[in-house]
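The data below hold one chain only, encoded as structure tokens and taken in the form predicted alone.
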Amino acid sequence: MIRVQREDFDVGAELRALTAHDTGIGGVASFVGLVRDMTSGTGASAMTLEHYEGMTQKQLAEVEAEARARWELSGVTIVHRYGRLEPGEQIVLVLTASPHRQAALESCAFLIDWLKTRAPFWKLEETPEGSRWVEARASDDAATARWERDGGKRSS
């Protein structure tokens, strides 16, 4: 299940929805991303996320399908917010469920790495010095490159 929305989400409700009536699930991995109050050494008072709806939904569906092809998954939930968000607010949720914990953990990490570097969201930070677009970080690109290099599951 993929949703791109302005409104906040309830992690507990999303987890219950993912696991409802599926007693074959052996593990669920989760990641909740929050807007930080410090970025690049300056205080960010807010962040505005923009996206192109048609492209975003298509690319998120493609990466979900790739995760399902790489791991045995019982379910996937991706919720990504857009609009103006303030420090401390939830920005993204990824839940992966599998009969086996390792598949849940690895697939969740894969999806987060992909969302951080390849998802078509543009982030504009508001700082005391003015607004600026957030650029990709080399460490995020390196995390995603490991998945490509390994041709599947990431080595630890």
Contents of the next structure:
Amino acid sequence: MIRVQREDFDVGAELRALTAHDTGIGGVASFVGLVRDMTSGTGASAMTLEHYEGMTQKQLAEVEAEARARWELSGVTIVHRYGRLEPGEQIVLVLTASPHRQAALESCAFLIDWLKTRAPFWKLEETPEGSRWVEARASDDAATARWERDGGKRSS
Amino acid sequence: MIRVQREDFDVGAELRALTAHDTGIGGVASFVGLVRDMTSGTGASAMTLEHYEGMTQKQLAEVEAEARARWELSGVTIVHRYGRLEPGEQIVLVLTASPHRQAALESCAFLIDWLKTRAPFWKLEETPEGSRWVEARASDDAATARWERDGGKRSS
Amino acid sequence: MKLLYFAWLRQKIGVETEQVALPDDVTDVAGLIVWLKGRGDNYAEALKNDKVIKVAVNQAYARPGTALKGSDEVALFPPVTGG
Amino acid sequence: MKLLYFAWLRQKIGVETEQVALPDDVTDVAGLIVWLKGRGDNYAEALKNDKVIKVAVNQAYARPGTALKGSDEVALFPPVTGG
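Alright, leaving the form predicted alone aside, put up the form predicted in complex with the partner chain.
Then the entire complex follows, led off by the chain already shown.
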């Protein structure tokens, strides 16, 4: 289940919705991304997330299908917010459920690495010096490339 | 924060408690283990989790300290239940918060791998043929050994 | 062709979306970027460092050699920073 | 010495915890297991496959060569299956 929305989400409720009525699930891995206060205590630094709406939905559906082909998954939930967010607010949720622990953990890491480098979102930070577009990080590209090297790998 | 308890837990509430008042956190990884119905739809298979109380607390405190030494962590929550549990019920929760996504994801995987092979818990399954102690799996030992090979590694 | 711009590319060009008629000799993504650079200083400045520009054709990532046709939706944007 | 048994080891021995006085020649974990096997058929049967038995001394994992003293708390159990 994929949602792109302004509203906040409740991790506990999303987890219950994903696992209800499926007692074949042995583990659920999740990742929640939060807005960090980049100004280290000298004042709040909010941000605004812009996105390319149609492409986000299409690309997320494709990467979910890829994760399901690589790992034995019972369910996937991806929620990504857009709009203005304050430090401490939740930005993104990835939940993966599987009969097997490693499949849940690996597919969750795969999906969040992918989101960081391929999902069409851009962060505009508010700083004391004005607003600034966040720059992409080489370490994020490296994290995604890892999964490309492991192309054929499928653990369950 | 480490708890060993009979009672169920709420992942959303644990996550909020872990991240409240710390806007330096960029990501929270989690793993929830659930009781799988091993009888594949032919009837419920509950289990009872026995544990060695004093050792569990002591060992969990040590492995939390090890995770904090290896990765830059803002917070760790581990909750492990004991007693009788039905299929679909939550058994264990690992939550790791960090400024950095990879540190949260890796330390969460490390802790659950460790719990599977070192925490003194034993599962007694109820099956249609009577009760049966669950056997340890070689794949779990392999998952833990992976972290020993990576002994000096610290990502953040 | 429908063009969309995002993040600082949108700000520098000063346009969010526009409908353009491509010259016949612009047949792929690389050609589109060259042509756009000639449309004004705002385009030239925004697309100056074209190595960092990402292009999506019909909402899928494209390469410089990806072919274009008039009915395509083409988006240009900087490296993504979501998640 | 305080001894604790868990899971099927506890069931096979039929004892959850007991207080024992160690003979002087039992000085380490390996020696303790040999001594326990001689205490009755239930112990011999439970500890038969001693390669799989885990031992904790004062709530920390021990090896066959780990030294023992009378005030120790020693637990014997099968491989763990929590998580």
